[in-house]
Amino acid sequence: MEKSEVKRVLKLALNAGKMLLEYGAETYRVEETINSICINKGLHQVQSFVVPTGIFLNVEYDDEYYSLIHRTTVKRIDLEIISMVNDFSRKLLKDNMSIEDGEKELEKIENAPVFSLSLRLMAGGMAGGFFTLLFGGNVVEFLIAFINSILVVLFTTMASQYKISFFLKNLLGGMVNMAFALVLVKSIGNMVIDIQIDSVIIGSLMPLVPGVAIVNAIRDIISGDFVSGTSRLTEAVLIAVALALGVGTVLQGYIFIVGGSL
């Protein structure tokens, strides 16, 4: 291979590991995924080192060495994104797909479309109700649960078109999910008895919860990726502690305002 077709296959594996990451995956599954890319074109002494906000690749060919450098950010969690990529990856190695084919798969993957919004606000507020339910609430809890979560996901979803940090998004998100948690009780509380806030709070709230972060710090952290292990963790800890922070700061100020408790 010449330099210029070295580089492009250094840029098909950075792509593919960029969309795993920024969409959620594995570091592990990252490093892989970059590793058998270059390995099958032909590269030798591959070395990946994969991080949560970036990716590091250097490689050997014809006694010559290749590095790329990669900054990162978190887009959202998609697991189809994800699914797609590696149906990608087993595909190049199986069919022993040309470069150029390649690069236009993995664009037709990025430039995929999303779950309209739409559907992402039903699918926050039913998960939003099911787990009011879970946690013992009544199913007039989980029309308020339902309604709320659907609210929450709205203003997280517009929120994110803004430069503002995981923290302060969150910490809104959990101010927004106690505020409206509260007009919607106290609202429909005149007219329904037995409405119980608590179950109500938990179950909208769980749609902003980073599970499937918490997930993959532990796996990473299990198979030895202690730096991305960690970082996602912490990250993790801190949009629990946004949420929670965001739910007291109304809570207590309701309290403060309208004295007693709720």
Contents of the next structure:
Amino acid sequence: MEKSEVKRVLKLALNAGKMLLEYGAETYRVEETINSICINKGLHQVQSFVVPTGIFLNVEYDDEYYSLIHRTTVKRIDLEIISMVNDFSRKLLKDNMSIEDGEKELEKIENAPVFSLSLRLMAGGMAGGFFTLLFGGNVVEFLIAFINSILVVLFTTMASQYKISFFLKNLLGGMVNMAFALVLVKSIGNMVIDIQIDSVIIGSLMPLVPGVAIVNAIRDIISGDFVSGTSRLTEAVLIAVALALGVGTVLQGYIFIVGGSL
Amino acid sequence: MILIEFVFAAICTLGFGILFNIPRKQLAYASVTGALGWILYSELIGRFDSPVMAAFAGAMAVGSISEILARKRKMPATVFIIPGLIPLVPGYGLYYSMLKIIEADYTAATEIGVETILVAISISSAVIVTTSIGRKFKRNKAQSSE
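The block above covers the form predicted on its own; next, return the form predicted in complex with the partner chain.
Once more the chain from above appears, this time first in line as the rest of the complex follows.
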């Protein structure tokens, strides 16, 4: 194998791994995919080290070392892309795809279809609203949580376009959530029946809350990926702090200005 | 009552399935998986009086159904596990614990925080158990076909 070809294989494996990592795959899956692509293409001495913020890849071939380091940030959870990259690495093995075809295929996966914004907003509303019902909310609380979740998902979608940090995004998300919940509950809610603002918040915060992040973090730690696990755990805790700060500020502000308690 | 809860949990999971952009044809399967996990969880939480055990059982259900679906639908199991776990996952607890810290109610914060971490550990270990069993089967199959 030529030197340039080794480098291309390395790049291909790195790109596949990068996409998995950026769209929320588990650490072991990223490492396994990178290793299997390299080994399939004839690079048997491969070491990869993956953490949520970067990929380190080193290959020994013909008495020389080739290495690549790539800095990544997790973008969002996209299970379509994860399953497509998974398929891709299997096809690479089975169909003996050339490196060039592989590069093209990966590019295609990057532009995989996403659901339309209106459908995503509806989905956010469904997720939040029905969560409120699961936790024993009544119909009015369901409606308020439904509207509120749509607003929260809309806000976070807009916020992700301006590359603000995840902490700020969640802080603002918590504030927006609480502000809208207060407005909705105080204006329409209390006219009908007595409303618990807590049950509204429990639902409409669901799209933001770091549930998957904390489970994935502990999963990594139990599987022995301690560095990834602890950094994901830190992220999850910080998201929770940001949300709580956001909600808490608006709540305290409301109590300070209007007085009384909720 | 169980039927109503089933529908609620299924719609919840469906919503998160769309937010997580899971492949369109798998949406219905993921929703049912999530709903079944939740039903088991909410049935057991009344009997055990322990969210940790109930979450473990629920996550075991989600994990094993996902592994079976993964074989049948030729998809990685995560496609079903991630949305399916959503109703069980203790994200809200983590948020609530932080809120209690901000409100300087440390007793409540510790109580909720510890429970959240334990639930997260039990869910993760359940998923790891089912994933390992699933992989074992896959390996045996691959060996016998060779």
